[in-house]
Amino acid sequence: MKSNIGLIGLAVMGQNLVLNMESKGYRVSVYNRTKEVTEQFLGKRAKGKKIIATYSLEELVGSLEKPRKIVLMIKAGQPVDIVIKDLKPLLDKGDIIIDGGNSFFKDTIRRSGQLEEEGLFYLGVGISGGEEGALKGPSIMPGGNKEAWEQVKDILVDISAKVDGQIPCCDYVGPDGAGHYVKMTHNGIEYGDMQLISEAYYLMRELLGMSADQIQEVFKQWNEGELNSYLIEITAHILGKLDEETGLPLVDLILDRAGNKGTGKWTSQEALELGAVAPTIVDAVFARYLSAIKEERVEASKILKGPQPKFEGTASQIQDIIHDIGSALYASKICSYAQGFQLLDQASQTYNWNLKLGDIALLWREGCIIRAQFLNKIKEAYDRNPGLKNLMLDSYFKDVLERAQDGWRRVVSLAIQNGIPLSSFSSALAYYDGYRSENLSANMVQAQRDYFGAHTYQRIDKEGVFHTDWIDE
C-alpha cells in the first residue's frame, strides 16, 4: 500500500508532524539523511504506527501515492536546494513538494517559479506552534500554487490547531512566498512580544524588588486578563519552576544571552526594505543582539555610571505600579501587532499577494507562538473596515491606547529615572507618539538634507520642489 504523503528531515518538529499525521489516520513514509535516526525513530516513538522507513530518496519517492507529496521539514537554505536539486529527477509533473521550515520568502518565490517551469509545485508552509504544535496541531500558514494546496488542504487542515475543537488554524494564504512570509512576520511579532514581557519582568525584579514568585502570580492574574495569552500563561510556568539542585527558582540562575535563528532579522530587513515603520520589532532584536555581548556588558557596568534603581514605596505604591506596568505592556504590545500587520499589509501590495488580514489574525489564535486572546479583536477591526491604515486607528484598540497610556508613561519615565532599560516599552511608546503627530522633526532633517546635498525640500505654504543657497557669501 502506498503512503499518503512523505517527510525528509526527521529532528523532533518532523517527528512529532509525522505522528500528528500518522494519529489523523494517514500513512506516513518517512527519511532522514542518518539513517540510524531513521531507525531508532521506527523502533521507538513509531513503532506500531502506519509510518514506513525509507533509506533512499528513490525509496521514499516509490513508497508515494500519485501525485506525491513531499513535506521538507530540513534547515533552510542551502540544505533545501540540495534536496530539492536531488529531488527533482526522481518526481513526475504534478508532484508537490511542500517545505515546512523557516525558509526565507524570497527562496522560496524563486523555488516556486524555478520548479513550477518544470511542472512541479511548490508550497512553502508557514508552521508555528514549536515541538508541541507540532505534535498536538500547529498553526499552519501554507503559500504557493493554489492547485497545489486544494491537494494538499485536507492533511494540513486536518493536522493544525483547532480553535473551539473544530475551526482551523490553517488556511490558503497567497501565492509563491506569502506563507513563509507571513510566518516570518508572525516570529518578528513574536520577538517584540517576548521582549516586552521581558521587560515586565525585569521592572519587578529589578525595581520593586519582587521574587520570581511574586512576579509569578502577577503574571497568573494578567493571563485571567485581556492580556490573556500562550507567551504570559509560559511566563507565569517558566517564573515558579525551581532548580533542583539549589531549590532557587531556575529564571534567576539562566545567563541573560539570548539566542536567534534570524526571522526576526528577516522582518526587520523587509520592514527596513519596505519602508514599513516597525520600530518595536526591530528594537527587540537589537536587544537580543545587546544581550549577546554578555562579556562587554559586564566591563561597561564597572566603567560607565548611572541611577541605581532604587524605590521605597508602600504596598499599595507597588500595586499602582504593577497595575501601570501591566497598561504598559498591553498598549506596547498592540504597537508591536500594528507594526506587523502594517507591514503584511505594505508587502500584500508590494508582491501582490492580496493578503487578507483579519484571517491570517485567526490562523493565530491556537497553536502558534503568539496565540492570544485579543487576535479575535484584530479579525473584528478588518470586519469593520477591511482598509484599515492601522490597527491603533480601529475603535477598540484606539479606546485601549487611551487607557493606559497615563500609566504607560508612568512607567517608561519612572525606568529612565531609574537607569532600567525598557527599550522596547520606549520605541513602543515613541511610535504611538509618532503616529499620532500631526508635525514631527523632519522639517529640519530635510533641511539639512538640503543644506549638505542639495536634496531639495516641499514646502507648507506653496506648491512645488524648492532648494535654497543656505551659505550667504
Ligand code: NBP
Second form
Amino acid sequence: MKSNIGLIGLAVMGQNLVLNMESKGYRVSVYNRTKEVTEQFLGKRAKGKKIIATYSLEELVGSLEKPRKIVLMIKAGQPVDIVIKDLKPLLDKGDIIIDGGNSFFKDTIRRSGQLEEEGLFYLGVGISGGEEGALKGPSIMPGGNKEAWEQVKDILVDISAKVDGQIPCCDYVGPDGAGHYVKMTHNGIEYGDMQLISEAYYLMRELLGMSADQIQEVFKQWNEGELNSYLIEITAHILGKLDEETGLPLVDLILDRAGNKGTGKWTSQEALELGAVAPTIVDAVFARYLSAIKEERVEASKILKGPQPKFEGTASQIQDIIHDIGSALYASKICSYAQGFQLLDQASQTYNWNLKLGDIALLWREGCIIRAQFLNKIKEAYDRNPGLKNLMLDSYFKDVLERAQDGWRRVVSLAIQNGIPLSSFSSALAYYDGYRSENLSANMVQAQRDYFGAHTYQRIDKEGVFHTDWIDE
Ligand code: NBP
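Instead of the form predicted on its own shown above, give the structure for the form predicted together with the named molecule, please.
Following is the full complex, with the preceding chain placed first.
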C-alpha cells in the first residue's frame, strides 16, 4: 500500500508534523539523512502508527502514491538544494516538493522556477508555531503553483490550526516565494512583539522596581484585554517560573544576551531593499545585536555615565504608569504591525503576488507565535477598505492610537529621563509622528545633497527640478 505523503527531515519539526499528519488519517513515509534518527523515531514516537520508515530517497519515492508529495523539513539553505538535486532524477512530471522549512524566499523563487521548467512542482510553505504547533496544528502559509496547491490542500488544511475549532489557519497565499515571504514577515513582526513586551517588562522592573510576581499580575491582566495574545500569555507564565535550585524567579537569572536565527534580519534587509519603512521591526533586530555584545556593554557601563532609574511616587501614581505602559505597548504594537503589513503590500506589488492582506492576518490567528485576537481587527480594517495604505489610517486603529498617545509619550519621556533604553517603544512613536507629519526635515537633507553633490531638489512654490550654486564667490 502506497503512502499519501512523504517527509524528509526528522528533527523536532519534521517528527511532529508527521505525527500530526498521521493523526489526521494520512499514511506517511519518512526519511532522514542519519538513519539512526529514523530508527529511533520508529521505535518510539511512531511505534504502531501508519508511518513507514525508508532508508534511501529511492525507497521513499517508491513508497508514495502519484503524484508524489514530499515535504522537506530540513535546515534551510544549502541542504535544501542538495536534497532537491538528489531527489529530482527519481521523480516524475507532476510530482510535488513541499518546502516546509524557513527557506529564504528568493531561493524559493529560484527553485520553483527551475523545477517547473523540468515539469516538477515546488511549493514554498511557511510553517509557524514551533514544535508544539507542528504537532497540534501550526499556522501554514503556502505559496507556489496554484495547481500543485490544489493537490496538497486537503492535507495541509487538515493538519493546520483551527480558529474556534473549525476555521483553518491555512490558505493559499500567492505564487513562487509568497508563502515563505509571508512567513519571514511573520517572524519580523514576532521580533517586534517580543522586543516591545520585553521593554514593558524592563520598565516595570527597572523604573518601578517591581518584582517578577508583581509584573506577572500585570501581564495576566493585560491578557484579559485588547493585548490578549500568546506572547503576553507566555510572558506571564515565564514571570511565574521559579528556579528549582535557588527558588528565585528564573527570568532574573537568565543572561541578557538574545540569539537569533536570521529571519528578523531578512525582514529588515527586505524592508531596506524595497524602501519600506519598518523601524520598529529593524530596531528589534538591532536590540538583539546590542544585547549580544554583553562584554562590551559591561565595559562601557563603567565608562559612560547616565541617570540612575528612579521613580518615587504613590501607589496610585505607579498604577497610572503601569496603565500608560500598557497603552504604549498596544500603540507600539499597532505601529509594528502597520510596518509589517506595509512591507507585505510593497512586496506584493514588487513581485506581482496579489497578496490579500486581510486574509493573511486571519492565517495568524491560531497556531503561530504572534497569534492574537487583535488580528481580527486587521482583517476588519482591510474589509472596510481593501486599498488601505497603512493600518494606522483605519478608524479603529486611529482611535486607539489617539487614546493611547498621551500615556505612550509619558512612558517614552520617563524612560529617556531615566536612561532606560526603550528602543522599540520610541522608534514606534517616532514612526507614528513621522508618518503623520505633513512636513519633515528632509528639505535640509536635500539642500545638503545638492550642496555637495549637485543632486538637485524640488521646490514647494514652483514646479521643476533645481540646482543651486551654494557657494558665494
Ligand atoms: P533543523 O533546522 O535543525 O534541521 C535538521 C534536519 O535537517 C535534520 O533532519 C537533518 O538531518 C537535516 N539535514 C541537514 Br542539517 N543537512 C541535510 C542534508 N544535507 N541533507 C539532508 N538532510 C539534512 O530542524 P528543525 O528545527 O526541525 O527545522 C526544520 C525546518 O523548519 C528548518 O528550515 C527550520 O528553520 C524550520 N522551522 C523550525 C521551527 C522550530 O521551531 N524549530 C519553526 C518553524 C520552522 P540529520 O539528522 O541527518 O542531521
